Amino acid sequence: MIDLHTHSTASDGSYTPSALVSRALDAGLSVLALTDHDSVSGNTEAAAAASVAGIGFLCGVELDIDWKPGECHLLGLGLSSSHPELAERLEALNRDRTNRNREIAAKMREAGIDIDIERVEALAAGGTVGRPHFAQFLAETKVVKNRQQAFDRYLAKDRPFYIERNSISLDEGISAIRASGGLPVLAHPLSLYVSWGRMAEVLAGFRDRGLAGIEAWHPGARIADCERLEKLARELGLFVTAGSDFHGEARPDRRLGRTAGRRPIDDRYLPPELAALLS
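Please supply the coordinates for the chain just given, on its own, in the form predicted in complex with adenosine monophosphate.
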């Protein structure tokens, strides 16, 4: 059993990179990839822990790519340890985020909310600070009943405290991942909100721009859709991966090594192109 899509405290997962590796060992995984949102900072710790545990490891990342109307998440798998282009991009994104968080806080203050930015940052527990932590703050200070209400009233797109966020283009993402020695894989393609009628055309376009593989299997999709994506990817000459998108206790419905329909992820979802990049 393997898992090529997981998160740690370096983004919004609840386990540290080492704790994640130890959970992966308990779950019986032979290969693990760490793919934190817009962060590579957990990879060194996870790689060291995986080496001690005897688990095959792929350094990774999950980049948020500019895309409308849905979401485009690009996995970078098998990154080498030094990757200046990617690291620079991620640092720039982080600086943008810090500025955006200040703007969100300013809007809240203007609205009369006694916002404590240090408390918001503490809620992120060392990971990337963003809207979920503002939502949690609004919930714990009883401005709203719960986090969802915070989004619905204030933080969702077109709501008063929403600020647009900078993200990188598909070409920039693909280029940064390839320059880092990794392979770009499209995560959970259904989140693109592309109709089945246009899916082949869109994925072929991505392939022509340098995409290497498709995460056909993801717990957010139905089994029939995963099978359809797998077939499509193979027809287009893209390799196929599978993941759990594990976030620890933050999302208890997701289990390490299990994908759509709680199916265990077979070793054949580690394509040879990625097996060659294992550490």
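Pass me the form predicted on its own as well; I've looked at the form predicted in complex with adenosine monophosphate already.
The next block holds one chain only.
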């Protein structure tokens, strides 16, 4: 089995990069990619652990791309370096994230919640602070029963504590990933909220702007939709990947090496273009 979409404590995952690799080894994975949100800080540690464990490793990242009405996330897989262009994009994204977190905290205070931003930052354990950490804080302080309720009531889009993000453009994301030696892959395409009638046109446009592949298989999608996305990608000349979008305890419903329908991720979802970038 392989897994080309995972997260560590360098963003909003529960496990350190090395602990993630250890769990991947226990799960029987032969190839792993670390794709933290707007961060490459965990890649060095994970790559070293993967080398010791004998697991093929792809340095990666997941970038937030400006898109409406849905969400567009771009995986960068097989990064060979943090090129200045990518570093600048990540710095801008994280600067915006910091400002956003301050605004979320301010909204909580206005609502009468005694928010301790230092405690929220501690929950991130040195990683990128985001909404999942605010959700955890709300659960731990008994404002809500659990993290999911925190999102449903307060932190999801159109909820009281939601703040819109400033994201980079698709062209900026693709350029930064390719400048760092990686290949850009569209994560969970159904999050775009594009109708099936327009999907081929949208994906063809992304391809023409430099997209290399799509993550057709994701645990948030139905098997039938994944099969449809895979067929469409191959028709468009895009390679196909699959991932678990593993976050650890933050998302216990997602398991390493498993994707839609809890299917094991076969190594046929490691295209030759990415296999050539393995460390």
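All figures in this text were calculated on a predicted structure; none of them were measured in a lab. Here the rigid core means the biggest group of C-alpha atoms that line up within 1.5 Å when the two forms are laid on top of each other. Residue numbers count along the first chain shown, from 1.
Once the rigid core is overlaid between the two forms, residue 72 does not reach a Cα shift of 2 Å, moving by less than that. Fitting the two forms on the rigid core leaves the C-alpha of residue 117 displaced by at least 2 angstroms between the two forms.
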